[in-house]
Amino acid sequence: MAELKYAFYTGCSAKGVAPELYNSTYLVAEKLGMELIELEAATCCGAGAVQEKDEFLSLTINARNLALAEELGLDLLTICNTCTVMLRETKFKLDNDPELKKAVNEVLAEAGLEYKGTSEVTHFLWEVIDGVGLDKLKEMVVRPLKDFNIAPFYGCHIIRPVYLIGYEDPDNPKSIEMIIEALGGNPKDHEARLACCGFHSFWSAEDEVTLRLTAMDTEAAKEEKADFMVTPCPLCHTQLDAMQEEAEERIGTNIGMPILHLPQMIGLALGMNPEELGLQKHVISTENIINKITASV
């Protein structure tokens, strides 16, 4: 197996609202043989908000983040769908527009940096499949998730736009299902697996619409009798977990669907304890998952 060493771009959420993602990523990555060198001097990707106000500023911010990875001679790995698309969009635009790249580099030069375009932008989800490999992952499973029906939730930015992402068929992605099966779990198809979580609209203005989306997404998994949903994006997690109770109140229904981060699900199958993976930190109770895991030991 090739060396799995990455420049680790945490994004803001994993060190702010979802520290359990940050911790579980490090634990699982180490177990899988992935070395993460954190880009401690990196800044927020802008999450689309900076881009709407000042696109050149957004490109410069993300070119700086990419330049930090290039200094290490490593590809940049993210654990957030939105960070992935923002960084890949910057790379695409600068790699295809020499004049724009020159203008950005004139700004970066003031900080002693240069964007060259030598580092790729990848996501933890993809590297588990392409770097570690599903066969290796299967070999490492000590606690198969055979008692769990698991509903994948991709989130928008890990599958679209195709010209920036292009990892798999955006209309029928299978990467999360492939990992669930490798872990011995039962992937559950549901109507919302490719839906929007509503995060980017909720935090701007349209809370009524997005809370309905949250309810629809989580109810779709509940209708298929999923034990929990799993997502590769902390923003989707925030919307579906932290806002689920408010969605229940607004819609007048009871859902109670636990939402796990991708590394947490992998960690459970690798034998890690739910507490070290931070399952107790979620808003929607994960007690039933913890009880099943405990009973299987």
Contents of the next structure:
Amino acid sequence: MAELKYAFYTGCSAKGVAPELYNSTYLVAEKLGMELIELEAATCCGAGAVQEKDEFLSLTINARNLALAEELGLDLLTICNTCTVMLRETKFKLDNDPELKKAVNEVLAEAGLEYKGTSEVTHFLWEVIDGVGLDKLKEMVVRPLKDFNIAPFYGCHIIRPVYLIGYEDPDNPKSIEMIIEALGGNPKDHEARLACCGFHSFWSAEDEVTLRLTAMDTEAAKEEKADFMVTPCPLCHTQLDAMQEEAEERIGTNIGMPILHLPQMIGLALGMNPEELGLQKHVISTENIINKITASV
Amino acid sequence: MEHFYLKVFRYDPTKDEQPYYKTYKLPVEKGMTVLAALFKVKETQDPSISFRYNCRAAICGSCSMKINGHGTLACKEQVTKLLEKYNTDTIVVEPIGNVKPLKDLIFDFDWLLEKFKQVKPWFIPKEPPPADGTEYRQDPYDHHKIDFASDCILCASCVSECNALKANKDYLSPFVLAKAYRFAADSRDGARRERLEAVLDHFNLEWCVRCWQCTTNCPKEVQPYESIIRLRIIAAEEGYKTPGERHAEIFEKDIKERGLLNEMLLPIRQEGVLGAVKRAPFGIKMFFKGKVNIADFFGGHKVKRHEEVEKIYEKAKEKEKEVKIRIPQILGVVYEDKRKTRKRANFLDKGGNE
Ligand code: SF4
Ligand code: SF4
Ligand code: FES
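Having displayed the form predicted on its own, please output the structure of the form predicted together with its partner chain.
Now the complete complex, all chains and molecules, led by this one.
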């Protein structure tokens, strides 16, 4: 089997507001035999915001991020949907436009760097399936999630747009369901499976758009009686977990839907303890999950 | 599979209190489109079904509907491919989402048309046509910038699952904004500020949640999302100050000064002291959950090799004016296998009038 070694791009969220994602990624990756070399010199991807103010700057900054992975001769692994799409967009544009690549490299040369285009941009979700493999994952399960109804929440940028992402059919993706099934859990279809958490218009349309989406999404999972939602994106997580109470307030109902990061869910099935996975760090209580999981052993 | 089921949304406001679904069994025929399947039902089983159509060739935009949850054109989607794609024996057809259903698969397009009118979706020339009697001319790069947004057939497939519109019916809608962009970015157009003000008035640009659903649904590769982003870029260039513009400034400053975004100091910088007060409970909540580091409230740390970033920043700023960034044009689906469907895109223009 190919060596599972990656240049690890953490993104700002896992370093800032979602340390439990950062920690659980390391724990689970190690267990799955993935080696992560953290890109400590990497910067923020711009999250689409910088792109609007300064398109060329954002391309060069992300070209530097990609060049850092190339220095190590490794593919770049992200744990955030938006980082994935921003980095893949940069790569796509540079790889398809020789003039732009030349212009970007002239800038990078100032810092002694060069973008070549030799590293792929991949996401933890995809590497669990294509790198580790579902058969191996299944074998490693010690605590099947059979008592859990789990609502997948993909988050936009891991499925759309197809020309940048293209890992699976954006109309009917299956990767998260495949992982849930490998872990012995019950994936629950729901209205908001492919919807948006609202994060990216938080600062401009919190009341008009963002919190309404957050409420609709978490309610959809509740309607299907899911025990929790799982997402591969820390931005979706922050929005659906940390802002869920605000969303409840605006619409005047009680939702209380726990949201797990993808590696946390995997970690639980692999027998790791909920505390080391950081389940207690969530705003929406995960107590029911912890109780159920400890009772299932 | 010899047969499949067509599950159709039925609603006649003159006699039904509630919409309901009716399922029809049909033989699977090679090459049959969903529109052809609807005709078959109408001709052989139930003449009462209402739906719109005209060209049957993905040109007129009349036959848009929601098929297995996604807005698209019924005359473009093939039954056998859908059955395979969704791994099912049932195709569900409903009117486009986010819009009021009128009768069966027919939805209220007038509501969208009213929105459309607000952006003046017609060319307002900057100058009189050339005196020698030739047409208005345009630089190929300028044309490239609007080419992708010019092919809209007003089918409203993009409207169907637009997340911003789902949350708020005042949102202008993706194709409306794509049209606003198409003219605002046209080098020959004379009403740029007027158009920008029409969309900025509603703050509609900023409501888009960047979900890329419109672009994914669009059967004509129009890319409404890209248009909205480009409109925001133009608005910033024209000097309009919007929350998005402020947000972008903060991001850029953080990258320049430390490399990573400081999420904990975002509120005070985005919204000032009042904003910080409003957000304080949130910050405290995050702190007590052990999610955030106290250092972040005082600026946080720099990434390694940050001096490289500073050099790149200066040089990129110096160079940006001379760089022509091309917009990828999507050119249809080129390959499909079990888990990968990727639309082909490149930087070639699709042809056109240059
Ligand atoms: S990207 Fe924006 S306009 Fe397009 S569907 Fe999403 S919210 Fe609507
Ligand atoms: S942008 Fe595309 S999906 Fe939307 S109305 Fe125009 S052609 Fe239809
Ligand atoms: S009938 Fe004209 S687009 Fe389908």
